[in-house]
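Shown here is one chain on its own, the form predicted alone, set out as structure tokens.
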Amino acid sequence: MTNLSMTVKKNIPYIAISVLILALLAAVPFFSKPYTVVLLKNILMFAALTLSWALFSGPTGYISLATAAFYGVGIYTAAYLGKVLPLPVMVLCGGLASFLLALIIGAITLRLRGIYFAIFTLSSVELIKQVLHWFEITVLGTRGRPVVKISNTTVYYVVLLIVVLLMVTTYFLKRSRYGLAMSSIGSCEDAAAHIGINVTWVKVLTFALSSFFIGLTGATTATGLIYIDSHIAFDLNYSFFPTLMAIFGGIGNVFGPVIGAAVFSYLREILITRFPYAYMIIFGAVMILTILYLPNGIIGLVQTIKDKVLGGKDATASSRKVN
């Protein structure tokens, strides 16, 4: 039996659960209220951003805060090309534009490490935002652009497809030689370079791949809006929230970022509605508690409980055999 067959057989329960959840999500627009579709669309959007962030930052250990830059590029791609291109082509262009931007930023910044990389990526968001704002006001004489509106149901299905593609990509990438190279960089970059891995190329390509999916998401969700400008498109919350959601859910597992995005997105919706002036304080408190008591996120907590339960069963079985 091949390794692939053994892996598939081992994960049959997870695959079955995933297919069931996917079928339920696909059926939601047929029996739910419009508000539910919009809420799930926002949750899926954050799930896509969080998975994309974790695709690069999870195995390599580099904390990127440039998510808002690539998301904003996708949004502006939709604003400029939405009237002249069909939806699938326009969304693909948004992904490619973010991919190319990530190649440039990655080639410049991914020789930096630690806090320097994080600060540079965060600064790149503000730089693009302010330059674009200046260009619109000074050169074009206007601020922002209208966006071609598409139904929330269509946007919902496209974002759902992006999340599925991301999960499949993450799953197989982690189990490939390329994924092993990324994990080696995260464990010890110098050792990875010594054994022959082109660490710069691996980091830049992974960074661009994750940004491609962020651009797809931005171009898709922009079609659910009516108007955008640089401050809407390049909102720094789109850099911070995916990072927090990934940490909350657990970075080491493909389901962790999705769970973190789902919980935080729903919590954000409730807090903004009921506590509009205090929800960021509550967010901060939740994150502090998570870092202190759940360093591996929700997935880590579940795995710890599972190990204790199974460990207790094994110990009981062993004692019975001895007796």
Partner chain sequence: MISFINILVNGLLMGGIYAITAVGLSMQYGVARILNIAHGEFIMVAAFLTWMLHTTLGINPILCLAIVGPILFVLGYLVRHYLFKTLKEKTPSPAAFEGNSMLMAFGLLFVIQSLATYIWGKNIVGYDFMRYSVYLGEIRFAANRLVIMITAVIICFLFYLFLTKTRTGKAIRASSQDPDAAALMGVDINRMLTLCFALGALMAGFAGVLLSMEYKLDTFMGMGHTIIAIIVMVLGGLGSIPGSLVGGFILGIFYGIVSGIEPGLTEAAYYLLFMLLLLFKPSGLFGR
Second form
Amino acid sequence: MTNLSMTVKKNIPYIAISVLILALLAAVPFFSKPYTVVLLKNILMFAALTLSWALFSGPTGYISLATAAFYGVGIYTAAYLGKVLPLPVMVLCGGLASFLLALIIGAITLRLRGIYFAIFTLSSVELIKQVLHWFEITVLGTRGRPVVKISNTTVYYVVLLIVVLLMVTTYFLKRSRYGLAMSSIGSCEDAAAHIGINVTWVKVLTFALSSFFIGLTGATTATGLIYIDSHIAFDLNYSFFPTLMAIFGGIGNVFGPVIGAAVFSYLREILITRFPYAYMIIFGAVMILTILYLPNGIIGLVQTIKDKVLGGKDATASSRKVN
Amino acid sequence: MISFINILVNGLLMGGIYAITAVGLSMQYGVARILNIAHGEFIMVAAFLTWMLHTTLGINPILCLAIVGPILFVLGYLVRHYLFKTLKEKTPSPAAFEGNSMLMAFGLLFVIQSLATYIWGKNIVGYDFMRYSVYLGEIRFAANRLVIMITAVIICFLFYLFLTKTRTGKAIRASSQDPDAAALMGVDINRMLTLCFALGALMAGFAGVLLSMEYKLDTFMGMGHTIIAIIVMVLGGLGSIPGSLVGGFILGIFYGIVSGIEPGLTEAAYYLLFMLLLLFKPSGLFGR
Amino acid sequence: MQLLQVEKLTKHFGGLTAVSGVDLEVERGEILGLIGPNGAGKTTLFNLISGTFAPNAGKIIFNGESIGGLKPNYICRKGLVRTFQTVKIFPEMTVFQNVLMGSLFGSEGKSWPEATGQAREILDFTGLSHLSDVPAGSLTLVNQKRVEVARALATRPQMLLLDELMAGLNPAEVAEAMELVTRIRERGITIIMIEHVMKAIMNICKRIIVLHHGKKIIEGTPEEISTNKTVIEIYLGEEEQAHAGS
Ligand SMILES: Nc1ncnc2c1ncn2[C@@H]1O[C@H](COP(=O)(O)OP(=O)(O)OP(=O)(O)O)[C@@H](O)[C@H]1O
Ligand SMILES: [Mg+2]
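Given the form predicted alone above, I would also like to look at the protein as it appears in the form predicted in complex with the partner chain.
Below, the chain from earlier opens the complete complex, with every other chain and molecule after it.
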């Protein structure tokens, strides 16, 4: 793996900056107002969802709109197991439950490509939501459940940990043999299958891995919700937002999704209470404009500018692609 | 026996509205390759416009077809001309265009939905139109449902005639089946695609007007109708109007049956049906 | 011993039978030509053998092992690889990375340095070394086809299926491609090639099979094929028709 250590060496400045930012973020709860912690927690939560989305959909080009399903499974895990299990175990259970669900959805959707995959995953969220809703009302005779509350600072640290794990995973996966297989699927799936790559396996496993992280995030952040029901837990916006945030930030490297998530969740924080419609309008408009004029997102733009300024010759800006 | 006939009749009554909901989307995806996830939002806007015209100016909803339809047509024209056409020029690969246009339609969905909520608020609205009962033997149903069904079928039929009999209609079909040959024959493909998208929006407009005659409206109703449209489209086969009609009636009857057994699961059943269709018969029940 | 045996292979698409009861045997080390008019079922036959589609009926035996209905990645790892009529490369990756993908995934348990070394060797062999850092998508058609062949070779196959390698090439490029095919055979790789370029197929192949409407019409040496009445009627006749029509 000389290849790997070389890439690591080349990226030392980036790694140094990341570690510094991480240290700062870790110190935040010690010196800032509780509100800042909540704000950052929300940003980190969207960063985690967006990174998870990009982990699978970025390289493979399959647009998954099932994020809300895995997030919801995480939330329900917290609601059911939060009282009986310690936080780390409960969070892991949320991740594993999502992982299993993703294995099932992934195995079923293998034959679907392009937008058929997207609308199938979208429908899976609605199906789960509706069935759960019906089940709660007619079988359990209740609607929704309370969730155990856990201190914001704790949740903040757990989500921060998830984000770091995700960034490290994405970074190393991308440079591994497995990561190459993933991007070859996005590039030309037929060719990938015919040169010996088990595309089925790679797709399903990556989908499940990405969902594992989404489940962890759901189980962790659910503890700040007080009360949940199927419509809160399986809100389709949790499918749309990460997708848009990733596209806006760009999926060329690990920072793109984080940037996208940070910008939009910050905007959301400041707009959603006072001008809720303005937020959604901006969100939709930015998405349209990004798809039209920034096909590689903010990261792609930065890369282009950098190449222009430095006249760099290895322009490896990867482009967003769809099967 | 009565209950079975009841389900059948009710299903058929629903079928017309389902069909017209799907025809527009089927045009847009079948010909222009845009899976317009915001289709339901177009329907919602049309429904609200009708509600406004009827409640403030007292215009007969049937008349609204002639007013709201053209407005939606123009809206569709602008959307395709300024957004999707530009996207198509920038995205050469057809597969990438399909994916990106779907995502862009999501953006559109957010914009339209939020604007509508901003303008019309979050309340549920509606008006009464021919809500009295009529009888067909033992079966009773609201008169407006019959009107909706008949109007929907007539519109679909006229649209079908337009596509198969007129020059423009033939050019549209040629552009979808063999763009290269059509271009060689002097058809301006790009204009045809824009026209086609606008016609899809026109159909969404008609669907919205008809829907408002029977149902209560809220600005978040769009997604449900988009899903219904996609189901019917997949049932009937892409871009096929007779297919959409048959698909609409099948879904209508399906609705009747499921709501007869377990009303709480109707929506879930739609999604399940849709997912099964995608998996096992993505080319449509009547597809090749 | 035969490297590949195909028995009564059949594939339907709805009402259409694209491949209908085809029998085929390929000797180790030979180059077999596969010809037939458009829509004859040649590509479909490749799709069945390489695992793109599962056959509806019939047997495919490669190296004494039945491979009918296996997924393409397994078939590739058993040593049978194909190229596509419409080039399928990884356009964003460089030429080197394209070939590396073949050597990394085409056979099990290869270390990174081994795979890299092998990719470089194949680039040399196919004459692509000077392009190795260029994104494959920006190459000309000939070179893209060459990249596809190189990537297939990098999987270390025993048998290579070439689908219209020479279509769209100019005469000089055809000559180069013919030379490449011969050298691939010299490496000990057995080849089946679909080709419309008659000159190429008549020169390189010792044995040719003609497909028509999904059926094997005749099998023989280039001389036998080019003088056979039925072949002239069905194949060349339709060719002329096509030319007259266009
Ligand atoms: N995936 C598919 N689905 C449906 N029909 C198909 C499919 N693939 C091929 N066919 C049909 O099967 C028949 C054989 O096609 P095939 O591509 O094998 O012909 P071919 O001999 O390779 O022709 P060409 O010389 O034009 O490449 C054609 O009629 C084609 O339309
Ligand atoms: Mg072919």
